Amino acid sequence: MDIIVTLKQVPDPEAPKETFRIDESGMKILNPPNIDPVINGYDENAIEAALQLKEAAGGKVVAVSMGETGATRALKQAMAMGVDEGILLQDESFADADAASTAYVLARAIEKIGSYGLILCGRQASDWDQSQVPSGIAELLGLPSVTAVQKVALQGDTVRVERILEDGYEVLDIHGPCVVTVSNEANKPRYPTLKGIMTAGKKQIPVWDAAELGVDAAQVGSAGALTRVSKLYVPSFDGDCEFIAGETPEEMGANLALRLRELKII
């Protein structure tokens, strides 16, 4: 079975918090200086997903991932890991894309590819935490999709899967070709190994552009975008520190009690 996965490359969570910078102006989440962004959490989970089915299986892996040029360092690491090939979305117009108007360009990009029976994605990205792309793709593609699953087996025609919930999980048999977001419960992601680094080095990643997926300039970038952010910023935390005196326990606790009725607390 051929599968595609679904990559985002986001700034380094693993960056010290005093790196942490955002553009109010443009409301965008700037990536630390000096340090490198990765490939997200959730993704490298569905990488190793999709691996593990290639291995038992058989079968190709595609990785798809829509950013700048620095992006194809994910699709790199993706194919040093054992991912067949790779491909970078990117056009201007994909510029300041929601969660929307980045499906629909990965869904596009997807019927290009043509084909496949399974799409593997992870199950939310570190920077927004929003968890809409993937469900985005299956509806765009009127695929059947099932989310936060921790474990994905091949039975034939069938995809099995378990889905994690607040008490345990449930088991699904869905038909392919269907959309699954893959949650970090389902396995340690392999490192890449040497071989396939010098592997991935050589290999070309091809660039697809707005005119290469024939897309609609109306439902890309922030043209096709259906959310806006009106404000973004780093919040700030004060306190005030008051002591409540007393000539014995009983009496700070009174006293405690008074005050708290004086701010309305109680």
Contents of the next structure:
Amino acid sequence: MDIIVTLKQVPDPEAPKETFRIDESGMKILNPPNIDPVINGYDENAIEAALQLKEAAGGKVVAVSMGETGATRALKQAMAMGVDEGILLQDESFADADAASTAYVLARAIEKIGSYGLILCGRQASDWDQSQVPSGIAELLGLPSVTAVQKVALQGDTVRVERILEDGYEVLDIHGPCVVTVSNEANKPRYPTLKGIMTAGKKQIPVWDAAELGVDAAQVGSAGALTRVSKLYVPSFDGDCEFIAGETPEEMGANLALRLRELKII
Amino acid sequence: MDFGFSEEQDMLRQAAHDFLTEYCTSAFVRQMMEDERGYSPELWQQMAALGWLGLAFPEEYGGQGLGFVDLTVILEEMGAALLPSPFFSSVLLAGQSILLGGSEEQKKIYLPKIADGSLIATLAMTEPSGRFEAGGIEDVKAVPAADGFTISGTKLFVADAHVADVMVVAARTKASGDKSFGISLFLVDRDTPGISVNLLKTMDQTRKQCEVVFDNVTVGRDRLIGTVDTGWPVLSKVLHICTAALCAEMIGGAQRVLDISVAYAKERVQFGRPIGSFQAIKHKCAEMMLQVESAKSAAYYAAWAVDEDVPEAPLAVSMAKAYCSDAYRYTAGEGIQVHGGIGFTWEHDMHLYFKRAKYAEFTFGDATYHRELVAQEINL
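May I ask for the structure of the form predicted together with the partner chain now, the form predicted on its own having been displayed?
Complete assembly follows, chain above in first position.
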């Protein structure tokens, strides 16, 4: 079964917290300077799930990502892990997309790829954490979708998944092509081998623009966005230090307990 | 001018960084310091599966056929993580000796096993004199015997000999006025009768070193690398390669010290301000940055020169080692100062970097030794 995996590049969550920057007026999260963006962590789980299915049952894994030129890095990394092909969706008109217009472009690209039995996505992206794009893709393609799975397996043409619930999980069988979002419980993504890295380095990544995808200009990027961000800011947390007085450590301890009770902390 | 790394090398660096961040944590390093073996066989096999151990060997010997600059990328990350493993001794010291001097049969026997991690090798070269030149190989002698050679003497500071399956032993086979003549290299199994290996108590416990005593150890003629008495040219080239490799490790460690120190200077608040805002700390960090960046330039140039095997490679390597020896020790020392009291504690990692810096400073010759070599290279 051929599998399509969607990828997003996000600011490196391991970057030092003091490098986190936003553009309040432009309402954007800025990538930290000198720190390359990385594949969204949950998308790596989706890649790993796809590669395990491929190893078990054959087929081809294609990764598709909408983004700027830097997104080729994510696609190359996916190919270094073992993904067969990568496709970059890039056009000036795709800029400032929200979940709806992103899902639209990805859905058109998946239609263009044509051959697939399963679409795997990460559960959510670590920059905005909205979890909306996969469901949007499923809606636009008219496919069933299951979110947040901890296990995905193929049984013939049926996809069997374990969907995470608050108090356990449920097992679902899905017939025919479907969209499944993979959670971090599903697997531990593999590290690219040297051979994988060198093979990926030699592969070309086709770039599909708006014309190639034949998309409706009114539905892509900011023009097609259904959400409007009204404010973006970094909340401030002010600390205050109060010294507890006392003649002896025991007295200081007692005074600390009294103060904590006064503040209704204990 | 573009001195940047290729896209593949950037990916390799990221993969190595991520892998070592996960598996070579401070807790792991400390565990390995206490462990007599000093490395984890499981991690060793994982590194082999990723292709790291065979990176620089040709494909016909089970390697990946990549260059020394690619290896530099991984070594920097290993140095940054203080990786305790026999990588340096097996892949570089012994692996390169076999690759450069070994017969086709020896290469086919040993290199694929080093590359897949099933065999650990090392180089037994240094002796109690601690010299890294031909004249330092005096104590261990090999004399012709009925069906090969008999080796006797003591080697010191042999990396990972206690876990090695096989050692490349540099022995004096002829006493001559020209010390570079009369040295021969032998492949000797560690469990050969007459060999005793004693683990040394050294300052940098992330890297184990041993004393190896040879007491009438018999090896067959087929274990000779190259021809009798002509081992030094091979060994000399191996030392160039390994010195450049050590510089790569050193700049990785120095960069990590700088990163840790700058992060601490931003985070640690005294008198209501981060300590990085005080000129005393600011200038320390700036000087560390100057030294690290300059060391990197020198180390990368050495890596390129070794990779291309250009005539100026020995000069580039000695310039790099002279600079990196000073820069890593300086950076690690200043890193402790930036951290203040906590930098001096056992719990903080800074002392591990300082000890590694001191180990690396003297390995393959210190800054003074390499400045002398630089002077010789410019005909002084």
